[in-house]
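One chain comes next, on its own, written as structure tokens: the form predicted alone.
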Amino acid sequence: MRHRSLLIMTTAITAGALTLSACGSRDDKDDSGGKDGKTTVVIGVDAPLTGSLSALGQGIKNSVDLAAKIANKNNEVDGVTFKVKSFDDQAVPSSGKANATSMVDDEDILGAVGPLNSGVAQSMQGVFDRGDLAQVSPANTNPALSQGDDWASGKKSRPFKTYFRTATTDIIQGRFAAQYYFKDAKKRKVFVIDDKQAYGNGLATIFAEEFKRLGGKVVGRDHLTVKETDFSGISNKVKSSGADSVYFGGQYPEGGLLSDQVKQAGAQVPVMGGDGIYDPAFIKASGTSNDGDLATSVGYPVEQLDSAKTFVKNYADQHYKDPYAAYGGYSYDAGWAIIQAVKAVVEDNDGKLPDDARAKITEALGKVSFDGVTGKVSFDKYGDTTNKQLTVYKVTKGAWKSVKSETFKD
């Protein structure tokens, strides 16, 4: 998406930061940061914490918070205490850019996790890069974010060295969805719809190309506008096209209503989308049964992974108000990746943070490798995750149920 929160690390809380600045080095521990004299590293989270996508954003924020708490409990980085500071982008690019500027201007912030939306990420990347501030998104899936605008032609070029993500790209997700529709669900005529956003349009386009390559037919293509609620015109087009299926590139607020109205128009066909619709809110948004609708999401179901059992238990023990939702495991892993990068930098600098901590942490992120909540966590030369696991979910009796999980192969 997407799908994606920011972990910010500061070397000292306010009073401590002044002390470090006066000393001209982050090497000195913060004598005023706490009773134990540890350096405080704040981890910032950027996500939609209010608005229609807040269900996902709150899960991202809480999961990063949990990573910081576990790191502190285990004394993961000797001499460092982690804290989290959250920023609400409301899924609006201009808000995300303003948040990125605030974080870069805060010298205490050494790394970030987020955002949720690919469109928001586009507005933040340049700001973070100019500030040498690493970001790890747990949910962005637009290929251009890491491989450049010409990725489709094979001319891949990493635009920003500070950008990383634990979610796989739509190159993988869109093709995975098309292969499931054609090979497993035996669909042959699909109507493709997107929300004209970077994530939705990109995902729908990749899906359509792969579906046609496999031998399927795209019998119609249309677009809707985010925050609109009347999709009866598009739904009637779906009905008259004779499509045996619908693919939607977009988010659950519009996706749920679209599925509702497609069926009300008389087209009893499944609506499939990406991780942007994989949320209970997709089902709740609809007044008509969504049974049979489908969604793909990055990774395997967290609840089914042995590696995630401890995360699920620890999350429950914190009694957060909101669930970890679709990106909780990836958010935890994104936060933990930054924590591991901090650990590497500190251990390589005689147990202290260097003056150029941001640059060093960015460099260290490219080399992290650990067994995370969602599996092996590491990044390739573009900053993309090396984990290509995906899952297809189907709405069954009013709830999402996994129906197929596998590691994508060309």
The other form holds:
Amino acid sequence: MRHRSLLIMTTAITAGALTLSACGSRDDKDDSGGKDGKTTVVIGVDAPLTGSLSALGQGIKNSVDLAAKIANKNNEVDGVTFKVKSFDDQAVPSSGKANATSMVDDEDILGAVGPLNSGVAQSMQGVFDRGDLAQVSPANTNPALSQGDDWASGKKSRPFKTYFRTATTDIIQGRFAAQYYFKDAKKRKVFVIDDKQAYGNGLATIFAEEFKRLGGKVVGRDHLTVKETDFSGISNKVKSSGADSVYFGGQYPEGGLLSDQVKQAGAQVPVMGGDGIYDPAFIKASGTSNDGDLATSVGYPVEQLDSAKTFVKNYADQHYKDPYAAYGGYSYDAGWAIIQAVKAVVEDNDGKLPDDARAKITEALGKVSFDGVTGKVSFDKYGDTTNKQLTVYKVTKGAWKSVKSETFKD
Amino acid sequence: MHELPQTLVNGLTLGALYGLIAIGYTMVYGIVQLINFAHGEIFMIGGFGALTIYIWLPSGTALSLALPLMLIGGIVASVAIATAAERFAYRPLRGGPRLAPLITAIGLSIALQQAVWAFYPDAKKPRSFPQFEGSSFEILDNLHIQRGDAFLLIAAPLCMLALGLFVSKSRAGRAMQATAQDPDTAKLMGINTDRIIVMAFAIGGAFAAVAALSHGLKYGQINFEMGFIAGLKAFTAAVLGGIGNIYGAMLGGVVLGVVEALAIKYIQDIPGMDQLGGGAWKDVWAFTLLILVLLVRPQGLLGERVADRA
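With the form predicted alone in hand, show me what the form predicted in complex with the partner chain looks like.
Let us now look at the entire complex, which starts with that chain.
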């Protein structure tokens, strides 16, 4: 008897919950449609909001939030109010996939910004594609995400129509770094290290290929493990290899320690990395001086663009708890790209959202073009940014200073 | 082979660090047969305790002066958390199913990590830790010892010596051995076993704090996640050396550290093993060794001296 009553109760509760939630979502719609005639469009944000990369994730979330607030303030899209709903992926692919599923299920979400990590993006792309929900990543740099797994052999094909990004791919970043090391810094013997992750390993491989193509020599290759702190073994190998430089594909927590330990092992050579190490925490991570270490990052330095100055000021006005960090500008642009796509769709449809809003927005995203925080924002046929401006930064007296900015040419 | 001494010293310092943390696992296991998976976080909190003291001190205080105070700060933080964990998380479950405290330990570990992440200022990113000024000591042409490592190489044997004397000579230490051998009889002999258990947690916490301070000095930073991998490696070291045996924990740590260092350096030089060497595979070799040792000696390297486990 007890089992039966339990069963009945569970059924009743489930049915009740379903009815209520169904009512709830309908109510929401009526609400959003009813209040001074405005429709609410929600932009989903997926980023690591906790964990060791949370500083970057919080910056992404706040920057998208800022884009939504500015759009609402300027009445960017007539009759539409933007809201942001954030999801924490902890830099774990499975969490990212679960978040993507929740976003697809939430009918109010018409576009998503994120994630931070290429590895997480791999698990989310399929879900978004099936749900027709457009995704703009501010930080993914792995080429396969937009150009397919065979990009290296020249057979590029876009795997998912819903995937866009405002960050430049590793192909461009890795080759740019190799050219800087070989041509500008006159390095000939490099030791390449990566963290075995999709981002780090991909970037290091592209760098090594280009460096060899230019005529340099890769004198050693090794891998380290994320979250470890002792890299003295690898550092000793760098020293005994006689390398005049180190390239590291990975993130700042390991990068900072690695740079420090390489120097402690007695190898006075610079360590260079991608945007993953371009963060003040890279310098803070090691007690002794990182001076001379290098990082490439996408776009021009924030101080050199007027639109970026406005962003920095607006961000400061909101008094967010965490700084906008390395990807703030790209996140703002990613959010703004979705807002622009919504605008195009609404204007095409007599000032209302069409029934197939998601598909229309995905289509419209491919055509957006505006001057963003990081320069001109538009997407090519793969969904990659057309912005190929890159900057090399160097640690000078305990701070990142830009040393060279240019548009990458093949 | 001229880099062998440096590789061995690197392995030794890393191993000494593992060993100091492993003491906490082994002490607690020896007395209450509990694997305290939150011990990695107790280690991490020791680091933050020491850093807090350094921040409180007037800026410009010489590190050599600050060091004893930081050590005290770290020990106070670690011991407080370790004993509180014993009192509020583990004691209510004593006598319950063996899995209950184990799951509690995992939950506690996550809770402590998130608490530091959320409440310690600026702890979302690695916090930099003070370091000794000056270059490393050059012992031989090819052998350098970092100043931070020197602290660890002095502190670890001293702590072991003190603990060895305490366990074998003092009244409380002998009570500990008695409780480890047979808690019920120990109780009948008038030993307050609850106090002994708290003491085991406290000693483990104090050793973790010494390890955390060494870790900070060695790497120049601490972060809220550092307890996870360090704890895992230390637990491995404790099992390798024979869990329950304090000397085994230190030996296990040193063996583990040296194997990792040698694996990074030399495995890939063996013909045909090019793909299986380097930093990517060091953990594989360390765990292969662990499995081999456990196959031959299931009780661990020094595990047979049951009378000594405490």
